[in-house]
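Just the one chain here, the form predicted on its own, laid out as structure tokens.
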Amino acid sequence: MSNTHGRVVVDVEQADDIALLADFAALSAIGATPAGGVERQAATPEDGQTRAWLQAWLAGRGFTVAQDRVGNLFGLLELVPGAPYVLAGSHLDSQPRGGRFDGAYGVLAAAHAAERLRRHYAAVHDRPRYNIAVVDWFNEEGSRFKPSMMGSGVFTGALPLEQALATTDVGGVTVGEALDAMGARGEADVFGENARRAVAAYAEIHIEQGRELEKAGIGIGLVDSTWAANKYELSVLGSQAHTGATAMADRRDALYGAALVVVAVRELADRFGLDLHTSCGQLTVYPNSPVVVAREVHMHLDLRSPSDELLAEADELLRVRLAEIEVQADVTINRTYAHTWRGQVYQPEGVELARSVATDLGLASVEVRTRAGHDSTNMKDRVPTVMLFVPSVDGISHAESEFTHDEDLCRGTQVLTETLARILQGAFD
């Protein structure tokens, strides 16, 4: 590590590089499925696995490794004896046949950034003004359990830890259940009663999961904004009827029902061009038995946009149409929110202290909004946070497809590693 400028400077060889790679392919290979990607839902065998392979790699390099009540994994290095830590990690848990970057990237970053740290300290005989930590989320995916960002919610007050650990999936299955049966559960918080004094800032690096980025050629994110976010679980609710001998004029059918409704989100975001995004998932029929109408659909959907205010006008006008939806398929609808947040900013000072190292690095950076929710969505609620974003090849992610390239993942954790870095010596003091 030396000093340009006035400014700290970690020298990062090609060594590291090589490490960060390797490192990346061997995680990749748990869950792998057949077209590249990774399956690891939360609390299954191979977030387990994964969650084990972190565990091992911290420990072997002096961190002390340790969960809390709602099994977010940290890796902690007390490099200043009581001083707060500045904490960076992300998820290692993924979507369905999802993509092997999601998260995991962001997690093996902050860990190697941290443990090159560790090294530049040992190697200094220096020490900074806090202590690091690496982290990773539990169920930030929200596939298995909902909501998503769980771990973070609890972490940061957002989300109640009981309500968190009662919630079940579709098996019935609780989160407390699973993250014993995975051994995930801690007996305590790691940073006592209140985590929010110990933890003095927050950064985490992500896969862009846009094209924005790939677009203008550049290969740093800076993330200063997030989309509002409207998460809806529905219950549409019909008559179970035999489908040959029951008149159409006669069935309340609770899959047609739920088939307007997907519709209908559709045409919602037609309406509103590309300032709203909407979806449509995880529908649960039931019986789902051929020759049966269906009395029963679970399903969940979302509205995202960059402005709250026309996030609320599309809310109301999904109401209305909602309602009409019950008249015409004489079914009933019942929705309740999920999770919703306002599109906020990210602290100015942790935008303008990422932008200057990428300038000191020599590498382009821009300003980009994050449509997706992340942990550092909860985190920078509670304190200084920086949000890094590197290129995602055609935007694709949650998906096996989802790809980012080497020297894409190298030069990100090189930001990362001298954010951090600054961070530690004071720069939000």
The other form holds:
Protein chains: 2
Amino acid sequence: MSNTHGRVVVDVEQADDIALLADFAALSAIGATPAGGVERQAATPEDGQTRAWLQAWLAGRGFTVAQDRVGNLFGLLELVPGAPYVLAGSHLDSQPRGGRFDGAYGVLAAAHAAERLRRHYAAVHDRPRYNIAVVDWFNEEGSRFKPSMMGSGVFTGALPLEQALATTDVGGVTVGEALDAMGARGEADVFGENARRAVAAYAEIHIEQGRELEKAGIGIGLVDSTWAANKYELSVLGSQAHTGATAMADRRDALYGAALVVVAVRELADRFGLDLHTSCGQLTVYPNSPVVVAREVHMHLDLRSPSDELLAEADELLRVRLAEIEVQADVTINRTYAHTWRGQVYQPEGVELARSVATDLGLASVEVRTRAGHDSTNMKDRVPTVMLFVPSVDGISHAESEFTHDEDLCRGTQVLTETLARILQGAFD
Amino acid sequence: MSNTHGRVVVDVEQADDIALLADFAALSAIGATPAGGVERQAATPEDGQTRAWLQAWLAGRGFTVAQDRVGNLFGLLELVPGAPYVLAGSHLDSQPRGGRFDGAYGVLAAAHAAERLRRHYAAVHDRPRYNIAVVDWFNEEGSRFKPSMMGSGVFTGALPLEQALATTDVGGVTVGEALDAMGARGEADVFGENARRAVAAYAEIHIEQGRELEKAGIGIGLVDSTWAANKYELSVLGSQAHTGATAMADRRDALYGAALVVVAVRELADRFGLDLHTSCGQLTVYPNSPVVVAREVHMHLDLRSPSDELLAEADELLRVRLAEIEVQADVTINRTYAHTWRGQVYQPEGVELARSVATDLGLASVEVRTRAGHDSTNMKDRVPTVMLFVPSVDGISHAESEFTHDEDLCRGTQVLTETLARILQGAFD
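Now show the form predicted together with a further copy of the same chain, given that the preceding structure was the form predicted on its own.
In what comes next, the whole complex appears, and the chain from above leads the way.
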């Protein structure tokens, strides 16, 4: 896949693609599930094994491995002593029974891109303006410990470190304890305002988690903006009772109330059409016995839209509907947590840089909007950021059947490599 | 509370009531929850402690303690060598965060009644026609191991022993293993067709788990029939996906399907009014992550009615509605288990015996129908059975706030004692 365009900094050989795919197969074997996915929730033993694999990979190629206080894992390569770093990566943690591409592909692509740049600068008599570092952000998925994008949130200052470390999973284990258990809690920041090292830019590549690229038949997505999102945790409070004996009129059934909420949230999406995505993915019943009317249900709602205004309108309609449900089911509904972000744009210069790279490599590209949050959603608020997508078959994600073709993985890594090369040479200066 | 009616066999002294209430307080301390309930699910350490307390109580008063192969616990008192036994009891296991009266009161009332009869026959120069035994039926609640009424089901032949022993809890522990762990699995039947001992009759007292007695201001309920019940386990199968990124039209959301089922089941009850009770008490979501569309939901439905015909009609309406929901939510719904029983009557001679006892004691009584299943529901299919209720404040049950007044506990035990005395003297012969 060597390229003949004159402006391309780093040529990619077939051997590079083969190495990438071989490493991706090795990585995908860790925490593998029978149906082709992986189960590597944050700070589980499988997450630890994946991190250890990456550390060995990086250390073996001359990268300096470091972990910060929230478990973000870095591989640093100093090409220009004292210069700021360009950071590239994604996350190695997965959803329960998640796909093997979500996050892990982005970390591996960044590692291979950095390694290609290391070899390039070792071979040519030329020095870049920046150093390069690979990152595995801790707990992007947020399934075991909420919120999602935790590591990049702490790194960018969006989430206080102490709050993140004190967060517990359903078993009462804190993030701090879980990080200590896998030896992943560093003693200091690796980068930071008062540290010797600074970060100048960020790049990330990810599978699309949607069908736009596949439908358009285009291999490279240039992420130009994010959907806005409202995430809520609700407690529905009823009264525990006997399912058979208690008269219907006397029931305060928390699960009936919660079911009405699930249906109402779906009806919101039906009302707004393509511009609103809604769901309830987590719902836990107490005491959850076949013959006991539930006293409490704890649930998570997720509303997303490209439009801040539409999302605000949906939020208000939901508020009204929840009040009606409280009457209908004779329950109390408390909102116990909310995590929201507005629709935001990525820096246009990042989009333009990636577009020119794709064009120079002879690859088709198109702007896409991301409905999901990514670590780059946090990073773009701090430094110039490039976010790239590669196609995902049928748009499947957060599922074992998630799949991206080899050639898309290879093409995406080539675009990421060249994008990083140009940033290292001052494309954002 | 000594009674002056000439026909009463066993007088009850104030000291007997005090002893009953003191023992009930001691029993209620085992597995006690902060809000006044108990947590003693079948074959948990707390169930084991409660059983040990009862064994010590019985052994200390000269009862022979024995356990059968499914963990039913008996205290036998041989008054007439070789004669059949009259059995009385209920269950010591509870729902998760259950009430302290449900089941435990019936076991303790039976133990005190038997002890009063022991003292009575030790004092008078008279011999009854039957022996007496107290029973704690294993796993009446069915919350940890399904089905409910397991111990009495095996005892009466309604449930095969091997099937019961092989049943697993959510952690994969079998009933057999759990019984062994608390030393509760006996090596042989204690009663049985080919055994030396036979059972001639059964009596049980329980809190009402409804409001009929309280509303009528009557202290003794004479259970004359049971509601019919249909219990189902359903699996709702969808497809795991990303809550934010996946287009609504592409979702096969198992939790949305399950929520529609919960609402549909409630609407069935609304349609049939007072003659149908419906609920979903247990619902478990997989993988249950905030940002993952559920691939599967496992749920338990519970439909009960005084009318077999109405229940059959509701069952058919539900079948039709489930098929509609499969289309609406693009999910598959499988029925994986069903446990049904038809509405049944208790022997009229049992109701008449208990009515005459109450009358002779100067107590008001009224026929009531039980909506819940009880161990007596199984026993009445085998031997003449008396089932008594005492009032429960606000009809609350399967909840920590379940409550019955002391005087109702004492009156009920007096009626049970006298009923057993008359059965021992041949009332059913």
